[in-house]
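Here's a solo chain for you in structure tokens, the form predicted on its own.
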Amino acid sequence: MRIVSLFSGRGPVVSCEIFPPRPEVEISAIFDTLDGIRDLAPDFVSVTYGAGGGTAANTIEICRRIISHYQLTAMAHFTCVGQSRDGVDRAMEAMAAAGVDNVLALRGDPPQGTTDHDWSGGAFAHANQLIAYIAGRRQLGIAAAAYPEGHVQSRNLDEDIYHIRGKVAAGAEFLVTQLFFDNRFFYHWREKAMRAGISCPVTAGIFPVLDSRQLGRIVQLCGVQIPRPLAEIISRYGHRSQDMRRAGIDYACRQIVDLLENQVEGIHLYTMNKPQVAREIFSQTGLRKPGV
């Protein structure tokens, strides 16, 4: 089933993101996470790919298990990094064999440990090129990434929205946003995207801050801003782990409730492989009740 068909106006599409364990960890470790979110019945579960495609085989295997064992819809992340056209073809064949009908096509992060990766060295330098290639060869549902505060390498938001239009024109059917902590950025971006002619569904990425030490790397990688209310939470609770966890979950819940009140089409929860956090957020926001 192509995920885009879920955006039918019956209510927000609710999804969770998980990531494969590190290569040195048994793949079975991820199934504890899936066991913990299964009865939340998310509309789909996305599985990340790892920097440089380091966990690509695990991504497809996890998606296979999500579909066959958990009876949930899976979306595999797929990146440009290090890909040849033959490699993409082989990966698409493996996904087809695993029953994967949906991909999130991304440029991706450079291989770990590199700071000056040459994107022109691969077959695909940009996500729109990968999207167009996949769309021309497989009947897959294709999602693309969007950035409410602009991509860190874009000069401004208008330039970034121009690139997103290119992804949609190449074959992306819906968009998943990068995390953000201030909903005003999302609403501003959504309005500008609509004015630019982007009419495909958009699901908003929400990341619960459970540990103040996470934020430095998040800001560096994603370029997101920390609004004053979140900064005050971190200042007050950052040194007390349990209080920070509760406050971070509460902040994410308030973001979600506000988004729902403003007719967001989807909520995409970055779970960080913490099923109990997902369960608390789903329950407190009314997204899903465990067992329903």
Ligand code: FAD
Contents of the next structure:
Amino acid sequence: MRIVSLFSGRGPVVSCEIFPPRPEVEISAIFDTLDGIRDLAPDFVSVTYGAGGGTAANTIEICRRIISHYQLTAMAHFTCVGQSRDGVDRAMEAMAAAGVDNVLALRGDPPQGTTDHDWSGGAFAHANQLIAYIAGRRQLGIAAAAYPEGHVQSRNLDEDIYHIRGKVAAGAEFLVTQLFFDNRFFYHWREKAMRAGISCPVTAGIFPVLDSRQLGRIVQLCGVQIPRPLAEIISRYGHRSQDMRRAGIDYACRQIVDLLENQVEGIHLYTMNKPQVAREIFSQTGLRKPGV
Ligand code: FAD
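Target state, the form predicted in complex with the named molecule; input state, the form predicted on its own:
Next comes the full complex, and the chain you just saw is listed first.
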């Protein structure tokens, strides 16, 4: 089932993102996470790829289990950095064999610590090229990434939106956003994207800040701003882990409620493999499906 068909206007599409365990940890560790997410009945679960050393095989195997064991819809992330066409073909064949119908097609980032990465080492320089390649060969539902505050490498938001439009033109059926902590960025971006002719569904990435130490790296990696209310939470509770956790969940819930009031088409929760946090957020915001 292609995920885009879920954006039918009957309510927001709710999804959870998880990541494969680090290579030294048994892959089965992820099933504890999924056990905790299953009865929230998210519309789909997405599984990251590459970041932290995960392999395409791990991502696809976890997606296979999400579909066959948990009877949930899965979306595999896939990055084309350093990939040959053969490598992409093999990964897409593995997805088909695992019953994975949906892929989040990404460029990816160069290996950590490198500053002068040679992008010509792979067959695809940007996600739009990967998307066009996949769309031309496979009957897969394709999503792409969007950045409400602009991608860190973009000169400005207009340029970034221009390239996102290119990904949609190449075959992306819906967009999943980068995390953001100030909904005003999302609304501003949504307005601009609409005016630029991007009409596909967009699901908003929400990341609950549970630990103030995570933030420095997130800001650096994702180029997102910390608005004053969140900065105040961190300065008040940052050194008290339980209070910080509670305040971080509350903040994410307030973001979600505001987005729902403003007709967001989807909420994509970055769970950080913490099902209890997802459960609290689903419960506090009413995202939990009726009857669950
Ligand atoms: P692109 O769309 O190629 O954009 C990258 C930069 O190039 C942008 O600045 C863009 O404006 C510009 N650009 C785009 N197209 C062109 C073009 N044709 N010509 C010139 N410039 C262009 N990373 C992982 O490693 N694994 C994951 O699982 C993962 N999951 C993610 C999930 C989400 C929802 C998001 C938002 C990001 C995720 N990432 C992941 C991070 C992502 O790989 C990085 O943000 C990466 O730097 C950009 O990927 P992209 O697909 O947006 O690239």
